[in-house]
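A single chain, nothing else alongside it, follows as structure tokens in the form predicted on its own.
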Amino acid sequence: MNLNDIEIDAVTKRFEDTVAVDNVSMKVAKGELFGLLGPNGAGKSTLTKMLCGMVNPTSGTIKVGGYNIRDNAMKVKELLGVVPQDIVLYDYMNARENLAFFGKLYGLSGGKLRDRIEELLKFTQLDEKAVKRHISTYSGGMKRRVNIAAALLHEPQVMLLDEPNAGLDPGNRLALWEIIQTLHKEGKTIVLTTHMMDEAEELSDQVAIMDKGKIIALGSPRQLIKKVKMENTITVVPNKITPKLMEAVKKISGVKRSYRAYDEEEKIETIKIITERAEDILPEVVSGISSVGSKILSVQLSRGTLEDVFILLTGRSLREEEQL
């Protein structure tokens, strides 16, 4: 009995002179929620496209449910439910009509299809008025829920979700998290690609961090944080941040990495300090910042995150990557 729903062995994908995926190997166990994370351009979407057969690997093998995708493409499609990053729905149809259309593409018909549609409409939590409206009138979150429902029509065991929260506001994002968690509890094997480190940390059993086509870290979120011996983050809000201040912080013994960050909620610039022993070095941090003429407005201690792991492994923040 195969305990893995996905097995990727030494997979590489080249596009002319560009290596999009570079010798990647990983396994996803049955019923596991696997986060594939990293910045845009890391190779996540290319790997997902290879998993669902849209793109062939240049080398290496991929198995889904024990089936090699090259030799058993149709069987693999039966096992997979794919939610692409871009919404794939017809604007001039309503939710029920869209599900009926995609259900027929999967070979479903008659009472079985009707029952499945009604079951999935309940899953989307759309009221009857919304169900009857054209998709063009839906919010991004509503469209995303119907898109996921369409991918579930044929009752797949494995779900591939490619950046499902792209473009969603915080409220819809949390609602979608609940849907993903529900699918996980139902025993679906889920591969979730995302550039949101907090999303991967919150939802995933295992994660692979990709950067420039390679997997640079693999394990549970907590394992990865412990592996890099980084347990704490100090967040400092000074009255001003200068190169002299950043240099002073960098020189403090016990600081593994320090960088400027922007708090989206508070709309303020902060300094993040990654360390193994936050409480021990905090007095030195306060003294160092004061020595260059800056005042500390607030200080917060928190445990390490996957974002911190990415910074330690690559030397740059994910926000910096998104702005390139």
Second form
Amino acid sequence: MNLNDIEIDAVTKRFEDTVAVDNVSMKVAKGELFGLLGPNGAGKSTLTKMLCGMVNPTSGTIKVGGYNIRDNAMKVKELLGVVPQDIVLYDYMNARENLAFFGKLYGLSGGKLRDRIEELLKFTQLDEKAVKRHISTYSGGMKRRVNIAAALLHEPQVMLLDEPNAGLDPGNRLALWEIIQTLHKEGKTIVLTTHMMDEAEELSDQVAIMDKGKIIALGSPRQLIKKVKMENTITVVPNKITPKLMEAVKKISGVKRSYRAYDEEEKIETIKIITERAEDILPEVVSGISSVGSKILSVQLSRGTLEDVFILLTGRSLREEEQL
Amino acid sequence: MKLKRTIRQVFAIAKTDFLGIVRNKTAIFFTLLFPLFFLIIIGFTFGTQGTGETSRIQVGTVNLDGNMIDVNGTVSQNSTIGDVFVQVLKDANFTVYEYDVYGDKDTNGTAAYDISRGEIKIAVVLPANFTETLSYQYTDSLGIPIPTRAHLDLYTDPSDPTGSIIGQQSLLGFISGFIKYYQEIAINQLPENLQDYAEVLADPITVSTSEADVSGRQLRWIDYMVPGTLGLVLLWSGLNHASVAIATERTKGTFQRMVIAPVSSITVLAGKFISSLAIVYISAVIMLASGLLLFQVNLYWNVPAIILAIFLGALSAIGIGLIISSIAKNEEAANSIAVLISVPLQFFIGAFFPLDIMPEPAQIFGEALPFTKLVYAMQDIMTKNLPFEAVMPEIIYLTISGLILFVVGIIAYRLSLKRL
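Same protein, different form: I have the form predicted on its own, so give me the form predicted together with the partner chain.
Time for the whole complex; same chain goes first.
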């Protein structure tokens, strides 16, 4: 019996001179929630497109549910439920009409289709009035829920969620995390593509970090963080960040890496210091910052994150990549 | 089982595509109603022409016949025949405006001024000696009449060649009738033994014109135009809709969602084809029904032939639409290309104007278009009541061009899937 729902073996995809996915191999076990993490252009989307049969690999094999996608594309498509990054619904139709359409594409009809639509309308938490309105009148969160429901109609064994939280506010984002966790508890195999480290860390059993078409790290979030021995991060908020200050921090003994980061929630510039022994070096950090004339407004100790793993492996921050 | 599922998928795609049109006011206008808009505008402008109706032709008369003139050394001021000319012109149902002078384009109240402003299409100037010449008042010293011709000056509007030609032809026809009437009166005044000779001299060649037994019906321009507008339907409803059908879905991402479902690309295409075809037929019904209700068109209704010809024409239109849809980067680009093609093409398919009036290269281009063949076939069937076999050359042309364009469209569509 095959314990893996997805098996990707030495897959490469070239677009003329560009190698979008470079010799990638990975396995996703049944019922696993697998996070595919990486900046834009890392090759996540191409890999996802190959997984759902939209793009053929240049070389290598992809199996879903034991079926080779090249030989059994239709069978694989029936096993997959794909939630695209964008809201892909017909805005001139209402939720029920959209679900009916996508259900028919997956071969559902009659009473079975009707029952499934009603079940999923409950899942979307839309009231009867909203159900009758065209999608164009829905809020972002409502659209997102219908977008997911459309991928669940045929009760797929494997789900591909491509940046499902893109453009959502924090409230809707948490609601969506709950939906993803519910689907996970139901035993579905889920591949979650994201560039949000906290999302991958919070939800995933396994994470693959991609960069420049390659998988540069693979394992559980805890394993990855442990693997690179980065248990701690010191986050300092000084009154101002200068090159001189950054240089002083870098010279402190025990600092593995330091970088400027912008805290979007607090809207402030911070310095992240990655170290294996945060508590030991904290006094040196405080004195080092003071020695160059800067004042410390706040200091916070935290364990390492996947973002730190990415920085250690690539020398770049994911957020910097997003801004490029 | 699989076939049943595929059929359900095809009709689901067709229905969704169709709803995209009927629930979008802009799409309804450009896809279904734009050809109708053309029909109404042009129909009300030119539609009733072809029935010999002259009331729409505005003629200016400058009757100088009553002016004083020297005839054989004496002053004459006779205006009898000039007045009769103007009256008969009015009786012939021309819209007549009378002027004292021809004048110039800058002087208000003159015929030239009104021509320059499009108020009248043509002006006729009757000379001061019109009556005197036609009544043989010019004589020699012995009192014998000197043969003198009366001369009319016609002035047309060079800025409106079509209106001027129509006005000129109608007025020349009227003058010819007036001359004939005058000849009969003059000949009757000759001695009886000379009258036969004079008649032959006046009309050495006789011509009789009869309408050929073509349709057995009196047809107006609109009767030709309505079948012709089915060509417009193909351009606006078929080509335009097919152009944006896939491009729109690709832009919105819904196409990708169809591709990742267990649906073959040909199933998607079949659904799009059915909805495009439905839109073409609905638009055709709207056009024909409007022709009947608004203009009371007088046509023959060989429904199976009409349905078949439209289907074959739609293959070409949808084929071109698929090619556009496949090469265009997005919905906007597809729409622009479709408009760029269909707007000029509509003037080359013989729907509004016969191709004969166009320059030769334009005629050759127009004749090569499958839509022109549809227009010809529809005009032959619906106005002349010709049997289906009579339009076989057009039908064969439509079939071959339709199949070629549709197959090329499918190839372009399949290639475009690689761009997803």
